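This document starts with one chain, in the form predicted alone, laid out as structure tokens.
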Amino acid sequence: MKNFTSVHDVKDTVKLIRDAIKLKKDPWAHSALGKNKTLGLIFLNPSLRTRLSSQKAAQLLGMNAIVMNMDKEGWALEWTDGAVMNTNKTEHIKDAAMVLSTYCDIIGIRCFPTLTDREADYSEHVLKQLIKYSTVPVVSLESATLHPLQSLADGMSIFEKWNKPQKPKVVLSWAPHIKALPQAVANSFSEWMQQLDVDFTITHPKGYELAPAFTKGINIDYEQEKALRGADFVYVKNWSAYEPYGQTPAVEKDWLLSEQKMKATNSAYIMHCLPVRRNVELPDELLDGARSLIPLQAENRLFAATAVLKNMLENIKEIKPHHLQHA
């Protein structure tokens, strides 16, 4: 793959996932493919699990990793074209874009929506600016609308734990919380599930429907008890709402999972992105459970993103180098 946003930059979802768990099972066995090869992660947003795992891969791979949190200390970029620069933005993307493709082999950026302007973040403006003006591959560290590499590595979760010939039921089930978060990870869950031969539902309460680009001819139900019934994996988070954007409509029933409610399941497994706000949007009790696979999405994390760069590194070398490609 060339660039790395979206489950549409992957050829062959499941065997990618698969790829990944083969890799798990022998962690450095391309620790050469990356030699003399540079990962630079550009981080607009705060990270615990993108930014390590993202920088072990690189390791595990032979690569440098070369970090920088843009927000605190790099110049203000300018992302717009053809801007008169006499505000705060010091350097415009255009020329940070080259000088990171100089230096870079890879490059990823984690760049957040801002949750006020839902035309300017679903246009994933800031992450197509870098695209367009990288000559390397760009890799989503997570952007305004979607987690890729969480859902490769949830994706990942699923396969290893299901092991039975009928297709699983995923419920990918809302949850409250104390303020308005991205839809990213709803939004790329659901186009990742798309790919895969499951059965798939998201409920959530009225008012909190994603944008209809990622859940067409999606189940939804609009009832937590009813959807859960028979469900093999519960995945819980919460997203704010996408109309009216940003915002967090009033929920007038109890959404916070519980052992209760888990009984209308089929023993279900429990997931969660992580970071998660502890007997807000999960309790302790499922947090911590024999069915909990939290643990294992976060350890998948790391294997998601040594199959992502590992494929583009293998994209790389069967590219002529640009002083060759006219010999």
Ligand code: CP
Second form
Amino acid sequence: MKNFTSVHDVKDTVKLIRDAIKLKKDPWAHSALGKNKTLGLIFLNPSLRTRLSSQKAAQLLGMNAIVMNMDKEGWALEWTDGAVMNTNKTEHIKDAAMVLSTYCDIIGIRCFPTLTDREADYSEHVLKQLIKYSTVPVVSLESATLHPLQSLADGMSIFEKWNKPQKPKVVLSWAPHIKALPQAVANSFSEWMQQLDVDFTITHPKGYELAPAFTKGINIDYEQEKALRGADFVYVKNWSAYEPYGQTPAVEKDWLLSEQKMKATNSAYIMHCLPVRRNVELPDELLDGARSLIPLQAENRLFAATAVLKNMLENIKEIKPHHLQHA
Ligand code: CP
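Alternate state requested, the form predicted in complex with the named molecule (shown: the form predicted alone):
Following is the full complex, with the preceding chain placed first.
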């Protein structure tokens, strides 16, 4: 794949999931592949898992990783073409991407949504501007609307645990939170589940409908207890409203999952991408219980990143430094 920004960049989703699982058996098997190649990781927002799993994945593949916490250490970037840069924005993405492409063979970027400008967020303006001005492949480390590396790790976790002939019932269940969160994990999980042979349901309170582009044809149930019936996997996640955008409309019922509610499931596995606010999004009893897949999901982030970078490295042709490409 050239870039990795969503499930649609993947030719064969099931094969990528299986390849990522296979990497776990011999993590250093491809340590020569990335020799003399550099991964540049640009963070506009905080991260623990994505940052460290990407750096470690680069190590497994023999790459060098350089990380820039742009929000704290870099120049403030201007993302709009033709801007008159007489504000606090110091460097244009056009110039920054040229420099990054000169130093790096693959660039990763984390760029959260504004949650105020839906048009800009849902057009993936920031990610697309980086891709437009980079001359090397770009991997999303979570963008305004999607988190494909997380979804790949989630798909791996479901594959590893499910060994029955029938389709598993997978339920994405909205959870309470104290602040407005992006819709990216939920959108992305929905996209990936649609590519797999699973029976997929989303349950959330009225007012928390996801963007129609990500839920077309999917079973949506406003009754959590009904949705949980017979579930094999319950993915717990908060997100803010798509309409009105980025808001957190009041919720009447108690949406916090509990041991009691889980009795309606088929002894379902519990999933969450982390970070989690304990006893707000999920109770300790479920987070620490025997059915929690959360440690496996976190472990799989490493192999998801390795599988994606490996695939990209295999597709990279010799790239000349940016300044020579115009020679
Ligand atoms: N799940 C996830 O992306 O975690 P981080 O935000 O810590 O990277």
